[in-house]
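The chain below stands alone and is given in structure tokens; this is the form predicted on its own.
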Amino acid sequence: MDKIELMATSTFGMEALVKKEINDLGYEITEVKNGRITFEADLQAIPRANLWLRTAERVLLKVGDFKARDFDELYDGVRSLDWPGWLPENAEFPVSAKSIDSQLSSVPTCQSVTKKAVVDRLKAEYQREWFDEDGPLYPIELALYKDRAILTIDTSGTGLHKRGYRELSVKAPIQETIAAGMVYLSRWDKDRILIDPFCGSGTILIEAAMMAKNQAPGLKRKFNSEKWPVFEDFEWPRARVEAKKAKKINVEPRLIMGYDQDPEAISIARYHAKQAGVEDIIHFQEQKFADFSTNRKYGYVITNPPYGERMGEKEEVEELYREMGEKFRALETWSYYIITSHSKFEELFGKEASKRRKLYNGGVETQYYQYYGPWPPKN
């Protein structure tokens, strides 16, 4: 099998931060849409995709594209699919839909014919008349948009903001790849101090530690292609190997450190941490917003604080806000990020940001308010 085309999907605004992931390992972009990032490779990119992709949603094969304006081409359509190239006899493969201004409108519909058209197919092939699916899982999924149908599989499962080392939780937290788009955005890199006042459960700094390991966010859970008999023995063992082999052992980052007011908070971060395993590189401490303060130059501040939307925080969250920016404003040589989806921070924050970005977090829509602060001298 030598050429495939897969598809990593992302959150609106991730968009040209997973375009880069995917550059880097080394693969050629085709196509970018609104949360799509299209790309050839070969079959190996499937693991290593999922185990190093740290800012996109899922990874998808595509199996095939075409135009579908009424029930009998979506049917031949996907029926004249390379289905038995990747489902065995044995395959489990669910199918789901969704359609958008698109003729082929009743979703239920759609997921039917398409189921119907792939059992076809595979009856033509293993000339059988019935299917157990009690093997490996192969989730199918049938995109319409203005009337062009997209049928891919899903290789993940699990979404990949999924890493395995967040298993308690705390109140509104970060999903793990907005945490690491939020680094990336940053460009912090492990000679920088960096602090989040307002860690909570300490996903952005295990993100970011992460990142200054080089450690492949993927490598403490399982994938749903892990399983299919199309690979041989060797892909997913290679890439597993490929990517504890690529992982720093001595790494001292200046510093990293989080701060939460909450103990319980304090207590299930350092948890993560551990589960990650980067606990050795951050320091967490419970600490009041009030009482944040630094003598140090030269350092990153990235949070996701309190955002107010509950009744009655309102008024408590944008005081808060206030007393960020007489803070942070304070910090002359440093860089602040910071994520809300409160309309008036910069006003309350009392300074206009750099820049700043639309981003959803666990489908809030949020503002990411960049503040650059001066690079140090050189020395």
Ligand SMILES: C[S@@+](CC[C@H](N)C(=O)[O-])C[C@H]1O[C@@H](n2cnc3c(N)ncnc32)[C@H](O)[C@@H]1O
Given for the second form:
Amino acid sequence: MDKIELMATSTFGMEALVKKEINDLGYEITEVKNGRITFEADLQAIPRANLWLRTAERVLLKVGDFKARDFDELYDGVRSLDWPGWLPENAEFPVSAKSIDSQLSSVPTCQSVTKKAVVDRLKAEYQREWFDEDGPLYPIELALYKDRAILTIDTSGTGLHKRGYRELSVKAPIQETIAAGMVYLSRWDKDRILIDPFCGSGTILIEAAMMAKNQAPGLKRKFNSEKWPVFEDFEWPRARVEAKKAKKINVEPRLIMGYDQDPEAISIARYHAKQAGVEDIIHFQEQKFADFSTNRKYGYVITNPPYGERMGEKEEVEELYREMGEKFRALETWSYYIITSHSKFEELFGKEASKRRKLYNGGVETQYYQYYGPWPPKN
Ligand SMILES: C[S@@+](CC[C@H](N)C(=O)[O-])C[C@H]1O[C@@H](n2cnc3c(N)ncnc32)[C@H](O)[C@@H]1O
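Previous: the form predicted on its own; requested now: the form predicted in complex with the named molecule:
Below is the whole assembly, all chains and molecules, this chain first.
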């Protein structure tokens, strides 16, 4: 098969990280626009990108794009694309649409015109009048931006943040893709100590541990495109075997530590770490932040403390941020990274961050406060 184009979708603030991950996988980026990172690839890139991307939300296959200022242009454009090259006769292909700054603004009509055009193209190809749609799933999306139509098929299925290890729920868990992004942005390296004193169900530390082990985040889950007949028997198994082989076994245990005052959160964190296959390198322990202390040097704190958004919690959280400031500032050789939606965080913490970055955690606008510490002396 010739070159194909894939688009990795990302949430606001994460595009540069997704771009870097795609480059690291060896693919060339052709466009970054509207939270979509387009890259040139081959068929094998579909399983590889799905298995390996930690910060992207989905991997879409771009079927084509064209100008669509009216419904005739939309119908003709969609019909002209190579749907039979991807969809088998029994494909199930729901169509969704979105329209931004475009003349075609009626989403339901755009959806039905697109569906009709795909069906008409398949009818001509397969010489039949009716499709049962009882085979593999091909979610088609029409995205209209400024009268340009982009047609994609979702190769992932459930969003990539669903790694498959997080089965139980706690209060306010952080999205896995954001947690991975926080670890990347901190530039933590696996030979340095890492602590999350408000670890909840352990997401940040589990993502970090998977990075330390070079473990593909998607290994524990399934993807839409695994059932697509366009793949021969080998592409998906080959990518899974490649990912399993890449996993490092000899990673030093006990450099990654998580604390939380809630014993239930700690037992869930342990369970999730086990599900993710990283329980051997993370130590979880019940502990109130008031008891937090360490005599280690050059460590990292990466954390998602409570935000104090609920009634009655605000004052308590503000006091906690003051306490965090006192304790972390005393750790002179440490670097600390804190995500919160609280607008007065730096003031309460008592120090301006070296850098800030706006991120959306499950739709909530937050800032990621980054305090850089010194490098350890070279030995
Ligand atoms: C926003 S949640 C962290 C969620 C976590 N990132 C996850 O993905 O599950 C904040 C956590 O801080 C814990 N917490 C709140 N106050 C604390 C305190 N004073 N000491 C220790 N833990 C505390 C809560 O029990 C909760 O699990």
